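Listed next as structure tokens is one chain, alone, in the form predicted on its own.
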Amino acid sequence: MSLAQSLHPLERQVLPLLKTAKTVPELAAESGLPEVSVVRALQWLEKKKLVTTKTSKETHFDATERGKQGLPEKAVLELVIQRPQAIKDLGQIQGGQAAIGVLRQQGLITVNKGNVEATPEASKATFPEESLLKKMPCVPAKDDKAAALSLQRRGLIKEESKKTVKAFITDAGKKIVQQGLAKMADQLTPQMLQDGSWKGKNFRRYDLTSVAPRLHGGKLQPYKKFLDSVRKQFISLGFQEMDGPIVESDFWDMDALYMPQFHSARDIHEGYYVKNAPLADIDSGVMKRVKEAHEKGVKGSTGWQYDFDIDHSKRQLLRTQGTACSARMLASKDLKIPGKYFAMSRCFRYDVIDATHLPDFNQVEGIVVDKNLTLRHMIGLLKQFAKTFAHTEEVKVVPGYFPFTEPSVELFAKHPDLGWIELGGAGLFRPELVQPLAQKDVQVLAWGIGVDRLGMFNLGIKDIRNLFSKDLAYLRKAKV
């Protein structure tokens, strides 16, 4: 008696309706509960092998929404019946035109000058797709069969497919219905307690074998969650937030990086230009200086020596790099010397799409702005990056290019599984960047890495796409 005393009220309602084969419609419509509670019910009680259940899929049809309005030979015909009428008025009827054929060549109509007239036969006609049509949704006779095949012909009615359950009692289940299935209370409610009515009462047995559902409680999107203590990290490390717009124009994202814009450089951006945008404005006092550095240089650089275009200049794209961000604030009057700065920057590049590259990334980057900074601190800065954010000991930092930095280099750090992996680039800004926007006689160690791999690194994934994953099940077993 230990299984009975542990079904649920849904079981003990469905078992005892079981003494011969039933469909979860039949066992609904005689239990009165919802066919969800149904097959719910059916499902535990298959666990305890007090039933099977026999899936089958079967194919009917049901009418379309063409087939809905009726059959249109019947249509046709009913007009005409009544009166003659024009070709082109009955042609307004949905399959209008392919009735007027069809009910021509059975000899039914006669077409005389553009009007349609009834025959004396008429009257009398009937349409076995008709009738077929009124009995959907059915699985169509034997003798219906070249009927449903021309309505499914013309679009009136559709093929679909169709699953039934159906439960079977087993011989425990069997037991259990003929020793009766008493009365019990499910629950101990605060009332029992008080008035001491749960005395006597036959309370249902905890089964604690059965398969309870998993609950998942709400958490942060993981990565979402990385970033956010990337940020708090650099905030603790005594770096001030900067940032700018996604839209940007070809003057900050390149032009104010002193990127020649005649120069292959640009190739590696690939940037996503927006159509008919119109020019950015830029301050033209900073334009100024930035067009001199191009075209003269700055304190005995020759600069570019080229025609500086003002109108490519202020062109708008999605921003293919976080150091625009840097740009701005050199150029910013809130900039301060001595100064940290960082900013966490969505950026966009054409690419191709593999486990470790997508077309739009996340892109942390930043500068340290003072007097006789050197490549030594850059280095002893890079590698206490990526010790704090990557968590590994193992970096190595190679010599690299970047058109706005002299000189470069570039961060990897080892992955256990996909092994060495760039982290970023870093260099001293250029004199020809830095005298133009700020304006002083500083350096500036500029840095700038790829946080979306950084997040590979700490939440254990092998493929880039799983970052920004909607997948609720991986979502669910992902680690924060």
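Positions refer to the first chain, counted from 1. A quick note: this is a predicted structure, and the numbers were derived from the prediction, not measured. So that the term is clear: the rigid core is the largest set of C-alpha atoms that superpose within 1.5 Å between two forms. First, how it differs from the form predicted together with the partner chain.
- A displacement of less than 2 angstroms separates the C-alpha positions of residue 447 between the two forms, with the rigid core held in common.
- With the core held fixed, residue 428 shows a CA shift below 2 Å between the two forms.
- With the core superposed, residue 437 shows a C-alpha displacement below 2 Å between the two forms.
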Contents of the next structure:
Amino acid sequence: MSLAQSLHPLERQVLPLLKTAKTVPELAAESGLPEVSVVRALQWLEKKKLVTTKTSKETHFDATERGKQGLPEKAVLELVIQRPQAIKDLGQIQGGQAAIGVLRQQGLITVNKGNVEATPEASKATFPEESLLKKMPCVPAKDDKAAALSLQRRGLIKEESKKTVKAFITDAGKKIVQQGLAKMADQLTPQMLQDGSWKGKNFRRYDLTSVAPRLHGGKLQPYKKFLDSVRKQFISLGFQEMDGPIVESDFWDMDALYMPQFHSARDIHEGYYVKNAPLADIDSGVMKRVKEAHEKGVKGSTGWQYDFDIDHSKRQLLRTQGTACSARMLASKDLKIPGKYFAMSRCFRYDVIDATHLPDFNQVEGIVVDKNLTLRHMIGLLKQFAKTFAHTEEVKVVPGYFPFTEPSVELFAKHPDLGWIELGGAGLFRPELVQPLAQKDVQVLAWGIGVDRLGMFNLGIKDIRNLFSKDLAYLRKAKV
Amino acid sequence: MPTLTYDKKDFFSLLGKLVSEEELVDLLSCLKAELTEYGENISVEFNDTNLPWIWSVEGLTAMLRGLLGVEKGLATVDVKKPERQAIVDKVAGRPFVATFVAKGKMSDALLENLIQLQEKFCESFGKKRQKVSVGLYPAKNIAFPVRYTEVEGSLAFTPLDGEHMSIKDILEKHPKGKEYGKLLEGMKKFPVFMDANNHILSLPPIINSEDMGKVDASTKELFFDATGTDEKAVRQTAAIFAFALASRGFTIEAMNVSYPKHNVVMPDLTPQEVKLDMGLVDSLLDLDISEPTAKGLLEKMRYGTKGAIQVPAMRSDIMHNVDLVEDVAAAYGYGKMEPVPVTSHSIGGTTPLQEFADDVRMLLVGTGYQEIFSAMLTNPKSMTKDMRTKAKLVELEAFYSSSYSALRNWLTPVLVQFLTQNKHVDYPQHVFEEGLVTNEKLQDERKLAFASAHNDVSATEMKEVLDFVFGAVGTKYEVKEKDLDWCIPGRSAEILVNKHPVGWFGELHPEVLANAKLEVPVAAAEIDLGRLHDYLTAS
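Could you present the same protein in the form predicted together with the partner chain, rather than the form predicted on its own shown above?
After this comes the whole thing, all chains and molecules, with the earlier chain placed first.
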């Protein structure tokens, strides 16, 4: 491979111009390239030892902003020649005070009782500094050194330096130019393919190690993708997905789950009630059965023994728990026995917003309906979930409390770094819940998984708000 | 869920046995409680809001003694026959009362314990004093019989930490009056306890009298009252406090509580009798245990088992035999149960709309769009005014922050807000979201919205994506030019399928962008996936 082949088009444009040493502006003018491109080409060429550069520094002086307004003593003198001036007025002029001092020393003015007057010599006065100031920018001649120093001291001119880069072609460079760069091709074109002119051409070699422009491809949102995977796993375990509305009635959200209307267990469910919502439309049959279960119980149960308020039950709020979907399913004519159901639902709780609480959160809930299900089945199912979703066999089940299950279970799984974490709650639905809804002699295993927490562990997220990330840079960088 | 803190020394002296932190965690888990502190103090969080008896350190340790095998069988209290009386008049709105007298040795530590219990109990189980509230008084100044009655709001007495003032003023000015006064709202007359000399003892459920209702470590005889709206809860409360005081060596003297037409003796420690259904124990637990074994387990949970099952009067959570079954299981130990796999056959699946939505999401990813996922609660202004449009939203009655005070009714504003958050990130930006929105009829709609932001953006770019998506899902769509409020006039259109609108696309109006503080042009589109899916499956 020849070095020539790896030259960038910019390098190929600049190198042949260097028959004699040239500066960057000269090369830019000659090639028609912007100076930055020339500088880049020279840098690359120098790296390849085809060019050497020499940087020289030149110093010159230029007038400052003040200097551009002229020499203060001349301005002062001109005023004084016209008519005598009060010393304090002249002091107002920029550099005026110093000018008065200089002019007095030279015998061009006199000061009398605060007034400044011109002497007869004034009209013939010359100012060597002024002519130097007018020449700016320049490199002062030897004779002007004293004047330059004085001007610089007074802040009327300042020293500036400028770098000049001069490029020289090396022998290697000359050799490449002699070999001829004309046979090089940049791009393979359709034309070349059609007329065969690609033959005999050398294609420029690319530097494939250099940084490429960034591409932001499309991706799924990481947490949503995690939820997709949870859905697939439930389907593969034989669960059918259920659905339910975001705006729910108290009835399906709580009453149908046998949570008494007065009970403190409802405190944590104190939800977001909808402003000016009409009363929900609930089938009167199921309403009556649920009301009776609350007031008097079902067979074998005392019930909660209070007056159930139907209007209260029809109030509408944002769903507080995915179990509402399970209640709807149990009461549905589509319920299959045996059946397994799950719902991935957005739920809402009246809560402060911080790193661990969102008013908006996701829940995965579900039920298994069959005859002859026991607490041991419940534990078996939970262990299966821990294996599937938390990839651990190390689980702990302890009694839990949920108003709608009895017996109730809480499931903990051992996280390799974080120790025991609560995965979710479960239990057998109470008969006071099952009988009014399903009206059948069945057992219902019910469970809920705090999927947001699971997602946080899975994605290594510390702040729950990042599940709904608003940071595009994070989403673009997120691993799949 | 209430958390209570106990003095560790006192806790173990009541328990009568030292147990390690680990052991205590396991024991508490049987009672659905979590150990949250094990240092100088012991703090316990109770998940079961239905069993307030064990919130008292006396009740908790009694239960733990059962689990540890130190003591077993029915937990109860010896109560002396009533000698004193409480006369209860008809009090509208707060009719039920239980009272008793307790004699014993008070101390600062014990008093602190009682006050903690009283507060947590009335807050949580008592529904912020509405259902039940509790009062404690030194009995020595009280002339019995006491009377629970209703009085005018003009009646004055000196409340704890206050000046002599009328009931009306207490409700308006006293800190406790302001906090709990709403419980008496709308009442024409107000409930009070007064003694035989007409001295006011308290204004339940607000505050005690400074003169008559101030208990301290020197108090040797306590008068207790519980008042409330729920008869069962009031009775249970008296039993729980009597149990706590009796466990501390107090003698409990019952009182006659005389309603206008009937008389009851309080505290009532009569246990509830329930017959254990062994069939249910077998069918729910499948543990193959005998009846004596099951009863033995219930004795550990402090039930009586003479004949049927006796439920301590301190609890009222046994509604059905399933509740006993759970206690059998808890005493047996969940950890010892052999799990059984669920083997019934069922076919899993999701909804056709979910599958369709997932397909469409993949198409958007294929065009280079980044998916985002957002909260459904939003700021109403961002949905309407900021987008130069009007709509009725599902708004919330109460909320913490107006940023989360309504449900979103379309997705484009969500994308616009997202773009605003990412002004510092490299352009071009292409984002989409698929999800539910809720319309004013409270119905959910499944939407897809996508937006492109960069210097050369145009409505045509949206059309390219739409062509690709509609082509891939296999339907034609029609573009009907229409000026939309949130788009530049002449640069927006409706999307029709089978002549029905399913969405729109266009270039967002500069005012919309200015409202969002965006400095690049944005083109966007939004499609109703539910409706589109309906047309696709219909055709």
